[in-house]
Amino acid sequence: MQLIDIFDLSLIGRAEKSALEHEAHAGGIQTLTFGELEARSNRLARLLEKRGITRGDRLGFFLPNRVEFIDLFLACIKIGAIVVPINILYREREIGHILTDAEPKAVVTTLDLATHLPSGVASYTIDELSSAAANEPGNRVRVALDGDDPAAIVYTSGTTGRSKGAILTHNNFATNAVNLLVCWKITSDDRYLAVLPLFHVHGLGNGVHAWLASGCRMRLAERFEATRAIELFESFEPTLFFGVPTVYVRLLEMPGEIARRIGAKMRLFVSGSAPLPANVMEEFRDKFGHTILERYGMSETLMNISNPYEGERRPGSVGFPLPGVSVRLLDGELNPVGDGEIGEVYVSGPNVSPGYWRRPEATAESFVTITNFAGRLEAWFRTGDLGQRAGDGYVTLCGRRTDLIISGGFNIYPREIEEFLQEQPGIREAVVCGVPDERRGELPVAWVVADDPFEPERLEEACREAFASFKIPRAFVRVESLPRNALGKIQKHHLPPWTRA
């Protein structure tokens, strides 16, 4: 089965139903039915074939959130072309690496963004494509595809080196969509407010795919804007919202009366792409009347673990493995760790990427072979994330393996300290990293976003009361903001350097 077969439940089965609201270029809100989206994408598919885009070819998407992104995505999966989404915040050097690696036949972009493409790159503007496609037939284009055919190549953020292209198949995406609909009770009655970038798997593989598979109604915004949040929520009255922690921090700025009014219409708030601080979760519940559902996924695996829809959504925890997804916490020798102990998270299942595009060495490094209970060898993906499992099965993430600080032979897990600091009065955000030290190997240092008055001595005293001496940050560096990528993940390698006074 191809991915489009799941979407046909809406594109064909709900053809007359209103599907999508978006801001038209001429102004005002335009509404499209699922049948209109079907025809629009069919026309684009025929045009792409005329321009030589066929099964297995890559097509770069350097586009902001707009309905034509969705038209183009549907057209590509219908003809078997492989979508290569590109972060619109990237510039020529970063884009050049992706284009050299993926070798797309062309990049589809806008006039404004085209100026950031490397010279000589074959490109189309989405407006030109859409205009030309209007003259093509609107009936279905279908190419025989296997579920293991690639649907997209999604490039990682590259925080530890050159970004790698994770191959995501039709089966990967289909498995993910079905899991979300079942486990989060997403139905055609929902109203989904989409503010996350479609170039990321959170916005595309979770948001758009859940919308298309369920047949609910979606309002597509170009981006999340805190100044427009009240207007968007109150005009569209969503029941379903996917966000990242920084978005929820901004939503907490809403007046209490408006927050309660919005919460009364909502069914489910979901958070991912970065750890959700427990205090944000608690404040949000008090203000909006909803407990945010936190889950855990990656570009290479889509969704792995989720707090339950029914049952306890435990602060700080990401919950239980999703159906069909197997999770193991292993030590350095690939032995299982006990409950309450910290191990690296390994994942296996139909959601997991088959590997990295044209990077056999990176693929080999990221997968290990483990014998299952029947004695058969299985490939497990090494996430690089550390976690611990409670006795009742809830999984809590403890940070990245590469973030682990080893100071004088002791292991320090930054997230433990970060969460504590964010509980302190006046501290809005905190991140802890290891800095080199001749005597102890590494020392923990905290970077914080803080209100006035800023009193590092008070923070140090609080840490001394809460932690062993080796965990106490050697400095508290105040910054205006923490460096983040487009989805809100903190990029520690961009923090300002710290040197001893």
Second form
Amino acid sequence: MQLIDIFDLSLIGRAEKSALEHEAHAGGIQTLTFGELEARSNRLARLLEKRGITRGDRLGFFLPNRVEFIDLFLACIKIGAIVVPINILYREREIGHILTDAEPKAVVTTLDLATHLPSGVASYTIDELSSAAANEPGNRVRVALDGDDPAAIVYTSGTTGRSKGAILTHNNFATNAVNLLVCWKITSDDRYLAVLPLFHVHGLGNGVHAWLASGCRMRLAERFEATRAIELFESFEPTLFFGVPTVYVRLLEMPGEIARRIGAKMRLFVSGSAPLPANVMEEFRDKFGHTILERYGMSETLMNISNPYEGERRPGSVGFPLPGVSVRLLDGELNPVGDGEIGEVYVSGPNVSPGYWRRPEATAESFVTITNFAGRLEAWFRTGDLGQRAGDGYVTLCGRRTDLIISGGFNIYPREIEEFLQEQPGIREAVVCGVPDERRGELPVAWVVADDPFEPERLEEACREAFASFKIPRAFVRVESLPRNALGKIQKHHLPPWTRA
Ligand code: MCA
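Let's see the other form, the form predicted in complex with methylmalonyl-coenzyme A, since the form predicted alone is already up.
Below: every chain and molecule of the assembly, starting with the one above.
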């Protein structure tokens, strides 16, 4: 059984069942059955093969949330093409790096987004592909694949600044989907409201895959918009919802009566991608009548640890390792730390990526080999996150070994912005740190050593052209010099504090 076989339980096994509601381009809500999705993706698969895309080829997805994203994803899974999702907020500098690294046969995008692609990139618009595919036969397409075949390459930056492509195999995704169905009791009776971007594994690997594997009904929204949340929840009446903490902070703005009405129809709210503040969890329970279930995952490992569905969903904790996932908290010498002590989180299991695309050195740095009690060597993935385990097994994350900033659930790696700022005229040194923010968790701020004339507006403009909007420093603080220790390492906690005016 591979990933597509799990999805076939619905695409074929529940062919007549209503599967997906979305806002049709012509307006109104269109509903598709699993059988219709099966035929649509078969047609696209045949078209891709006609256009020379076969097993092992990469295909860039530079697409917003829309039903055709799912059609194309399924088509790739069926023929063994490798999906390369690209954050639609990315701009030429970020996209160019991904295309150079992954070397996709083509990028599939929309007319609007195509303007952000570097010139000369082979691309199709999803509308052209979908209309051309309509003439292809809709019967099944299946290519013999190994579960260890790459299904996707998901770009996630690293401390080095240039993003790395985490390879996710068919088996990684299959393991994750099965774990979530079992542990979060997701069934075909659920109604899943999808608001997270499909270019990230939270929306794709958790949301879409749990929907396809369970055969539940999904309403696909283009994105989360607080102003439309009430209408979405009230019209679709979901039982299942995945969000990042920023989304839950926004949902708390709802009037109490409406929140209670929505909560009465809901079965499960799940949070991840960033730490969920305990006060948000408590306020949410008071308002919606549900205790949010917090879990911990990464693009490189999908889901690792989750609070239990039954039993205590402990505020501030991410719960216990998922079935088949091994988690260890280790010190600098790779020895396990004691209960309550802080160690780095290491993960091993069928959910863990085999490594980074064409980056053997980055892969080597991210895995350690440990001899298990039977004397066998095992590869353990270094998450870069710090954690501690209580005596009863609950794991609590407590910071990061790296300087990662998570803003609204989006990952920001300071080095990428620091290197760019230091390329700007007049900027001698730059450091970017996250500052706490009620709504987004953290916001990026830059401290710079700059020559006269110091023009922060110009810096912001340059960043806006180069990066996704969520990465742009909210302020550029000029300092005489950056505080460094005896080894020359920047001591970020000695930077002059910045608070939003
Ligand atoms: C945000 N923007 C978007 C989207 N989201 N544009 C198009 N499609 C989107 N889905 C734009 C906003 O308009 C804004 O643009 C800019 O991005 C920053 O948005 P933000 O300031 O964050 O505010 P927002 O618009 O209210 O969005 C809040 C949000 C969004 C809905 C929480 O940040 C979001 O969808 N975050 C989820 C990210 C995610 O899926 N993370 C999972 C990564 P402008 O500045 O031009 O106005 S995977 C992961 O972390 C691991 C695997 C795990 O464990 O899950």
